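As structure tokens, one chain now follows by itself in the form predicted on its own.
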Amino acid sequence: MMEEVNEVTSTLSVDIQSIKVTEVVKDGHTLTFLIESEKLSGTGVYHVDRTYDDFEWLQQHLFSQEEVSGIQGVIFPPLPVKAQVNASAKVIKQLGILGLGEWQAYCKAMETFVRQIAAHSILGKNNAVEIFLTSSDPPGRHRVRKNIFNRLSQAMEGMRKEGHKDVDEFFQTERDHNLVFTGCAKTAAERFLDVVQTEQKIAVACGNFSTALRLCVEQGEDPDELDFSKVCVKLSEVFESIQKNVTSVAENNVSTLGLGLDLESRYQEAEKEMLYRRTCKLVELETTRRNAEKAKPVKKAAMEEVKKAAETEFDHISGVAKEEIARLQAARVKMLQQALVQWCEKQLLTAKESADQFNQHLQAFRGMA
């Protein structure tokens, strides 16, 4: 039986840097992720298996921490979209780079999510994180109560509050920048997905052409036919090498810059949600202030106390939000830099390997002269 989650401060018993999503097991349309992490005590390793429902369970528990002061100012690490086995082209377009079925890259994205949760100064203290990483009983079957971040409730007054003028120039500027960056990040991720899918199509076409060339091979004894057959075989080998090269290039794109752009896009959306929650609190505060001003003498003192409490809460949320924005901006630069460096390193290695292979083909053709 899954132990009850106690929403109080807890200390993780695992080494955060050791958290790894090592493998994904497919059972029909269900994906099960194998997660391991080293015990801080150095006495062993935790091994747990989690479905996507379990990841959602963790996210919802973190969302439901209404009693945690300043929680509305937190930029929650974004959970990757739910992947689908053998997704259609339409679904891939909706899911982005993580919908391509590259499971090693998808495991890396899920691993990044868990590590970011565990390393967060506020979220990592929630006991649900410890349970997620160490309990042998999958938690995802347990329902979580509705919380302050319910998307349906946000939609009711979302448009009105999103356009509400901010009293703090810092946050108004950040909202304006986020609006632009969210669109740019999404577009960049979509365009990069187009590049990867084009490379995959080219690889398939090269493989098909390589196979077709081998069908042209003749088994007779005519010298001309034998020479033609040799050329077809060598050309088939060349296109097979091209197929492997383009496939490797596409895989490199997904596992490095593709993951980086996807995470950047999801984080821009996460920051947007945080800024929206803070704006909602600003609207509530302004309403409270108006009510205090209009209160009758008999209720004046009580309304002033409510106003002061709302101001204190809002100031704390704003303080947490500023820290979160500063942390995110620093992390974004490091993350994208790392993605670009890994992308260049992998593509350079692939290019060198392909150059050696094509040089061998060149020497073989010269020998046929």
Second form
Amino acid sequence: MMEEVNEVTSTLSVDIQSIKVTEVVKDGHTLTFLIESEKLSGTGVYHVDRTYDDFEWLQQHLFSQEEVSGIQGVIFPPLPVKAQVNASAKVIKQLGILGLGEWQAYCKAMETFVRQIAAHSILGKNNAVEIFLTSSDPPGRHRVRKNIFNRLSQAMEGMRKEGHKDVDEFFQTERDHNLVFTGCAKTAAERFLDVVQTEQKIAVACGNFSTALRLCVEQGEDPDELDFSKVCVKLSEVFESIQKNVTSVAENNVSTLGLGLDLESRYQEAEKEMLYRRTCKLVELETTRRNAEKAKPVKKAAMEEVKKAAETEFDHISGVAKEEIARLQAARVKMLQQALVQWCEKQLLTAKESADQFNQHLQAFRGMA
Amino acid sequence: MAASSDRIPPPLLPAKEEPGAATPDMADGDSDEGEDIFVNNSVPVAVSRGVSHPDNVNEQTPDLFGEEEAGSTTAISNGVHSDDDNDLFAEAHVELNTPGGSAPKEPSSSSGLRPASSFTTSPAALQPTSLEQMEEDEAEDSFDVDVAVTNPEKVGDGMGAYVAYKVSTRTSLAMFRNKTFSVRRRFSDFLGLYEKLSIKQSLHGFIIPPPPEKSVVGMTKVKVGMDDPSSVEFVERRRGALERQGSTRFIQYLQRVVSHPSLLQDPDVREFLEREELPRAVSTQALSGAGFLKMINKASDAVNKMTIKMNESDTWFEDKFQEMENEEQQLRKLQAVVDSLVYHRKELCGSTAVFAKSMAMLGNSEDNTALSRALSQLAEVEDKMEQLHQEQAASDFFIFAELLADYIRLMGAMRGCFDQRVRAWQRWQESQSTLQKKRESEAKLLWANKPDKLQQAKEEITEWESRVTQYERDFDRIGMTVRKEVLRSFTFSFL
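Having gone through the form predicted on its own, I am curious about the other one (the form predicted together with its partner chain); can you provide its structure?
Zooming out: every chain and molecule, the one shown earlier first.
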């Protein structure tokens, strides 16, 4: 039975750090994610399965919390683009590094999404989060009322507000910087994806070479033929090792720095969205001010009311936004640092293992001479 | 393999050789100047070089990597130039086999691929007497001719510019004027030598060593970030390093030529090694790059299209030919796979470089100082990695891709050798049918009673009878030579 999502505030009954997307299951065209979380009471673990629709349901709920003051100043944790089995080329491109392989990176990104929401001081209190994580009944089947965060609809309002000058220097700087940084982050993530994809191609080529060498093995008894075959077999092994090495390097890239750059890029976009909402609100505010000034005495009081409401809301939004920006700055630096450290550690480990392997091969070759 | 991959070639001045321009060869101020390049522990000796004649040049060469070169200077005019590679012959030594069979040396190169050794059938498998006899016939006192190719230098400017190499020979053979000498040769000279040999030696059944390939095969421009103009220039920057390897191919070619006892006797070979100035070889453009294989294949097709199909009385040739074709197929498969590997490795260089740039930009726009520094350092590390990838790509290319390409060219040369035998057979057959026709016309003349024409007919018959005998002998001789060549080709002196 579907619980009513009435209460705005509730405390999450699970340990946020324990939230895991453990598996993804292909069901026809749909991907189903298995999510696990430990009960804070220590009495066990919740297992739920969720599709992308359920994630979207969660997001929509959070978007539609109009009653929370300043909600528009929140930088919403970004939800990855919808993934599908046999996704179209366009979707694959949008997914970037998350679209690689068998959705391991994608699962991690979804997991991060849920954790970020659960840990958010405002968003985490929404009951929808609890339901999402604990209810055995998938919540996504139920429609949510339309939310106010559909950027497309705002854009369709016509006026290009993005460039609108800000009244607050802090925010103007932040907007300018965000504009540049969003571009850089996106580019970096895309370029890294290129590197990883090329590494994968190299791995495939090494595998092919390894196989082709094995096919060169001759069955004769001639000593030179046998020597030749031995060389081919050994070389084939070497290239298999090379293949393994390159594959590991690529995997390490994806699971650490790749995810980090991807998340950074999407968070910058999320901040951009938030700043845009605030800017729109600013425009709205200035409009109400003008209206109040120009209003005829009959309407003046009403216009003043509207203006005051807009001012209050704008202040709230700006207040929340400032906090969110500070929070984001701290969090993303930490996140990238972790990503870089893990990346280095993993690559160093892989490199050492491979170096050992290659050394063995070298010794073996020398022994054959 | 004599052309070892751990030999450090001298830095190469990059220049594109201009095809077809009428510039004559450079005067070589380089013959015997007492430069001591053959001693192991000699110090680099300053050698003066010939002076270029810039007025010979007429067009503009795009200077692909002007900023690249350290080491050798483009200062052709000042002429002071030291030999980086002191002992040119340390790994260039070629010893011809003494009688009694091949003595495979341990190849000093690190490349493990020796597919050719799969062919070595023990002599016992063949008609023993004739083969041993052949080997004894070939018995000479072992002698050596060592050849080295070094010091590539750009000559001239603009479109007429080319690279001249120093070809040094050390020998104890009486047929050469001196014991050590060197000349300057350019790439088209090598092609010219091949052309002359392939024409003159075409009916002996020798395997004519395939000409070296100049173009750095596989260094096609790899498409990286389309919006990044510097990525293209970046790929080109690395060509310089790879051009150095060109000398290795030339050495290999020359050593194959001089280690062939019959080819060595060819005056063109001697001239190539000794003569100060060679007349410019023209129309060799068709031979460079893939042209050689195309040419061989065309010739093979022509042979196959001949109306008289050869009845192979000796299955050895058929079997060998089949074996060769199989081997070639295998090599081509390997080549395709390796080429793909090399291509992607180069792709990786490009994408790494582009990624490094994007990280640098990210670091620049980053507010947090520590993170900004970390990202910038990451960009630097990635730049270094890009260089490593370049080296790896080049290494894969020269150790595997070039090796395979070379083997495939060798197979082509061997096919050419088999074709020679078929052509000899055809010539013999044609002469027999001509003889037959002459006899028939003689018979007709006898019947028609024309005594003067009859005399002529008899003379012609005699002539053609001797031709038939000659061509049959030629054919047999070629057959034996081809057999010998095939066996010899799988000794390391050949490879």
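Numbering follows the first chain given and starts at 1. In this text, rigid core is short for the largest set of C-alphas that superpose within 1.5 Å between two forms. Bear in mind the structure is a predicted one, so any value in this text is a computation, not a measurement.
A.B. asks: Look at F192 and decide if its Cα position differs by 2 Å or more between the two forms after superposing on the rigid core.
C.D. replies: Stays below the 2 Å threshold, so no.
A.B. asks: Against the rigid core, is the Cα displacement of G101 between the two forms at least 2 Å?
C.D. replies: Yes, its C-alpha moves 2 Å or more.
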